[in-house]
Structures are given as C-alpha cells and as structure tokens.
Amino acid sequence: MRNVEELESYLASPSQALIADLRSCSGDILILGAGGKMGPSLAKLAKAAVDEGRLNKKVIAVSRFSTDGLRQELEQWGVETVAADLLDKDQVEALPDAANVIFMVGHKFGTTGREYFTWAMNTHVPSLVASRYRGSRIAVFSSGNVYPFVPVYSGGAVEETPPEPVGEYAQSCLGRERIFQYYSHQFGTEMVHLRLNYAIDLRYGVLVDLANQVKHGRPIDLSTGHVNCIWQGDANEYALRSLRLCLPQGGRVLNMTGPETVSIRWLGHVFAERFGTEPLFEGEESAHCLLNNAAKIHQELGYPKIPLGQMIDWTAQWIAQGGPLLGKPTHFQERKGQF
C-alpha cells in the first residue's frame, strides 16, 4: 500500500463470492450516498465485480458530488453516476429504475447544534427512498450505535439485542430502521439493515485515529477501552453480497464488523511498538463499551479476508510514510452520543 491508487486498487479486487452473489441477484445496482467515505470504494468494488463476472448490471452511484473529482473519477471506473439532492422528493422520483439499492446516506458528525439536519437525513431521505424503490431490494447500512453499551466481556451485542441508542444521532439511526421496516411491512419490500462497527481505510478509522495519537505523542483516552473494526473492503463486499440475504416484512438485521473484541491499551502498544515510542495513556478502561458481535454475518459470507493483523501492519506503514488522510476522526471514545 505505497499510495492511494494501489490502496483503490485493492479495495476495488471483487472476490469470487461476491461476483457469483451478485450473479444471483438480477438487475442494476443503485448506490445512494456514494459520495461518503465508503462510497467511492464501494461502487468501484461493485463495478469490477460486473465486468469480471460478465454481468449484465449497470452500476449507478448516486450523491451531491460535493467532493471535487469525484464524480469524474467514477465515470473513469466505468460507473455511472447521478447528482442529486436526495431530500429533495422530486429528485429522488426522477432517478433511475434499480433492482438492488445500497442506502449508505447519513449524517452523524455535526449533528450537535443541527440535530434538525440530522434527523432529516436519517429519517426522511429513508422514507424518500423506500416509497420510490419499495420494489427493490434494499442493503441498509446502519450503525452498531443503536446498541446499549454492553459488557467488554460479553462478545458483543448481538442482532437480538434491544436497541438503546444514546444521543440523537443514535436515535436517529434507529429512526431510519424504523422508517425502511414501516415501508417493508406496508409494500414487502426486501431489505437488510447493516449495523456497522467500524470500517478500516488507510486514510481514516479508528487504527488511523490510535497510531497518529502514538506516533505524535499525544495521550490516548482509555474510557472506552475496546473496540470492533474490519476492513472497509471486507464491509463493502458484505454489504452487496448481502443483497441475497434480504427479506420482507421488516427486513433482516445483521451486525457488520471484524471477529475480534480489539484492546485500545494493547493497540496503543503494539503502535507503539512499531515507531519506536512509548504510548501515553490516560483514564481508565470502562467495563461498558459499544461492541458489536458479527458471528451472524460470518456464518453467511464468510469470515473478513483482511485479519487485524494486517491492518495494524497496513496502518502502520501508511502512517510511518506520511500517507494521506481525510482528516475526519472516528470520535469512538464518545460516550454521551454527542458527535
């Protein structure tokens, strides 16, 4: 991973499963949001999936393109692109007709001070959506934040848990479950929820987060002590191959996340480690954290192909050689839901 292009690269590798899941699941592909940190990644994933597997699909990435580039960039992959305002309902008419729909639009970080935006962009857009493609399937990506803060030695909360959002921005995320089960209960709309803990990029996540604090000397809180994460190719893979897992009536629900209950104290070290430093600490690990238990998609797809291990190396390197970052932190030790 020298650079961004054979980071992209990588992260665009469709595995053989992917390609013969997406085979099974007739029509074009529809990325809402695709403009988001995952986004990008995601269609390009997508995109090389059908060319290699020789299917029959377009790709269609949808988003404001605020991002400069990007759009062009897209394009250049062979993805068909759209702008558009998706809490604008006349716009979300107007786009294209698509089988499959991957929901990745939210908004989290700013939400204090415009908790009205946020709440519209998790609970309106969806309910824009759903009635425009209530004959497709629907891959939702959610947030592990729904969850209650659970024991660091109970592996997890699982798909059975009960919600208990904390903060706004977490209620808001179950508001958008809520809103894509009410259109899937009235129409039979087939979808999945995707609660997600936490992609893995090079350029931004917790591990990008934890080994720039060690690398710069700067403390590391340790009130949330654990964390989940998996790859971000790995999420991108499980959230279109997850197209073939979706039902009515409400839809499934799974947790999207690596195997691992991974120690922040032991990750501090083993960054540490590796730039020849000493990692400083402060606080106290709690014996509550947000933690998500995967076990579900992993019987279904499969393990992730990317072991933390390689991540931590990847991280590592990339930090160490200066690689690019977006600049836009997890904020993962935040324990009164205020992003």
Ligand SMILES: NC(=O)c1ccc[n+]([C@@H]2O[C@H](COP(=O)([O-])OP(=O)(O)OC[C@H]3O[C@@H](n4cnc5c(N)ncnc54)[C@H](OP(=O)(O)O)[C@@H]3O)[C@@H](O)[C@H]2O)c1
The other form holds:
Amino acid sequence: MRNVEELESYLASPSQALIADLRSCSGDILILGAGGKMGPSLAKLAKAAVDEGRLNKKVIAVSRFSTDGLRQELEQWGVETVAADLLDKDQVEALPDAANVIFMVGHKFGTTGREYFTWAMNTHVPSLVASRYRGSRIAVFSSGNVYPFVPVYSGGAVEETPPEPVGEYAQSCLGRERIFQYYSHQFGTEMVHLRLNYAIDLRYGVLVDLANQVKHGRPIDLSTGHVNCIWQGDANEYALRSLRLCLPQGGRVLNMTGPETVSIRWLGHVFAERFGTEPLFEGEESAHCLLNNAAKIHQELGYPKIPLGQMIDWTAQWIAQGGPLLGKPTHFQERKGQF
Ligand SMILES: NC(=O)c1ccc[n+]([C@@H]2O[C@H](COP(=O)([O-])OP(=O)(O)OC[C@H]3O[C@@H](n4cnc5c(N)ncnc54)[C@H](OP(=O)(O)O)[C@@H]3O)[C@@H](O)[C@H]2O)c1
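For the form predicted together with the named molecule instead of the form predicted on its own, what are the coordinates?
Let us now look at the entire complex, which starts with that chain.
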C-alpha cells in the first residue's frame, strides 16, 4: 500500500458476495453523511460493485461536502452527489427517493460543552431521515459505545447485552437507534443497526494512533488495554451487504467489528519491533473495556477479508514511510464517555 491512490482503489474493490447482495436489493443506493472518514470509500465501493455487476442502480452520496474537492472526486468515480444539510427538514424532504439508504451521519468530538448539538445530530437528524425514507431499507451506522464496559475475558458485549451508554455522546447514539426504531415500528420500515467498533484505514484509527505513539517515543496509556477493530473496507462491505438483512419491527441489531479482542500492550510491542525501538507504557490494563462480540455478523456475512496481521503490516509500513494522515485521533482511551 504505497500511496493514497493504491489505498483508495483497494478500498473500492468489491467482493462477489457484495455484488450478489446488492443485486438482491433492487433500487438506488443513497448514502447520507458520505463526506466523512468512511463515506467516500463506501460510496466508491458501492459504485464499483454496481459497475462490475452491471447492476441497474444509481449511487447517490449526500453530505454538506465541506472537504475541498471531495464532491468532484466522487463525481469522477460516477457517484452522483447532492449537497445538503441534513439538519434542515426542507433539504431532507427534497432529497431524491431511493430504495436503499445508508445512514452515516453522526457527531462525536466536541460533544462536551455542546451536548445539545450532538443530540440534534444524533437524534433529530435521524427523525427527519427516518420520516423521509420510511418506505426504504435503511442500514444505520450505530456505535459499540451504546454498551457498558464489559470484562475483557467476556468475549465482548453481544447484541442482547442491555445498552448502558457512558456519557452523552454514547447516550445520543442509543437515542439514534431508538428514534429509527420508533419509525420502523410506526411505518414498518426495514432497517439494521450496525454497532461499529473502530473502523481503521491507514490514515486514521486505533492502529495508526498506536503506531504513531510508538514511533515518536510517546507512552501508551494501558488503561483501555483491549479493543476491537475492523478494516474500513470490510466495515463498508458489511454495511452495504447488511441491506439485505434489514427487518421491520424496530430492525435488526448487529455488532460490526473484527473477530479479535486485541491487546494494546501486544500492539505496542509489535509496532516497536517494526520501528526498531522499545514501547513505553503507562498505567495498567483495566478489567473492563468497551468490547463487542461480532460473531453474528461474521456468521451472516463471513469473516472480514483483511486480517489483523495485514492491518498491522500496512499500518507500520504507512507510518514508517510518512504516509498522509487525517489527523483525527480516535480517543479510544476515553473511559468516562467525554468526547
Ligand atoms: N469510524 C469509526 O471507527 C466509527 C466507530 C463507531 C461508529 N461510527 C459511526 O459510523 C458513521 C460513519 O463514520 P465516519 O467515521 O465516516 O463518521 P464521520 O467522519 O463523522 O462522517 C460523518 C460525515 O457526515 C457529514 N455530516 C455531518 N453533519 C452533516 C449535516 N448536517 N448534513 C449532512 N452531512 C453531514 C460530514 O461530512 P460533510 O462535512 O461533508 O457534511 C461528516 O464528515 C458515523 O455515524 C459514526 O458515528 C464510526
């Protein structure tokens, strides 16, 4: 993975399973909040699957497009774009119809002190969207943050684990699910709630955060000593493929992450070895962490394509060669839910 072009093109390589699943979901695909960390690659992946499978569908990306050049870049890939502020009811109402909707809008960082805005983004926007697209299938990005911290030996929270979100961001994520569920019960809307824990790309994510700390000789806080992560391309595939798993009556809940409970201490040692240095640690591993068990989605849609070892190799190489980064740390170490 030598540069952004190679990375982007890899992230946009659809599996045959994705093409088959999208074939079974008739109608266009509309991606809301497509301008963030994951949306552009998800939109390109969907478009590549549509083209490769000769599917009769449009892929439409909706966002404010505050990142320079992104709108043009997506258009060049053949993705249609609509600039809209989803906080505005009239703009939501004016969006094009689509049988398949991927909901990726969310707000996390900057919650503390502006809690009202996070709640508007994570519950008011869902209400406008769920009302507008009550007749569509909707795959809703949620977060593993809706769960309580669980023992690190537990294998992670399962879908049946009662939610116990810590802090207002996590509470608003549960609010997002509840609002969508309300519309699903009210109008029979078919949906799936994808509780994601840490997608990673080479430009951001838990592995990038840790590799950077090791490379620059900064100590790693061990208090959140265990995490889950998943390659962004695999998370995007799951999200698109989960359209065919949508159900009415509140929808289906699926955890979405990799199969491992990953040790932060172990990752520190692995990256240190790659960079020919020694890792610095501070604190001790807590007995409880935010961990998800994604066995159900693996059973439904197969294991992720990219194993952890590959993600580590690519990340170490990317950081060593000074590859571009988004500069968006995950703050996965946060234990009080304050973002
Ligand atoms: N990445 C992860 O590891 C992770 C983990 C757990 C959960 N999730 C959830 O998964 C979803 C996708 O993740 P992500 O990392 O791609 O999120 P993200 O980087 O926050 O992207 C969301 C995008 O939505 C767009 N948006 C924000 N406000 C908008 C508005 N008022 N109207 C229209 N568009 C708006 C923004 O792009 P514009 O500036 O172009 O509008 C923003 O970049 C999010 O809901 C996130 O909460 C992600």
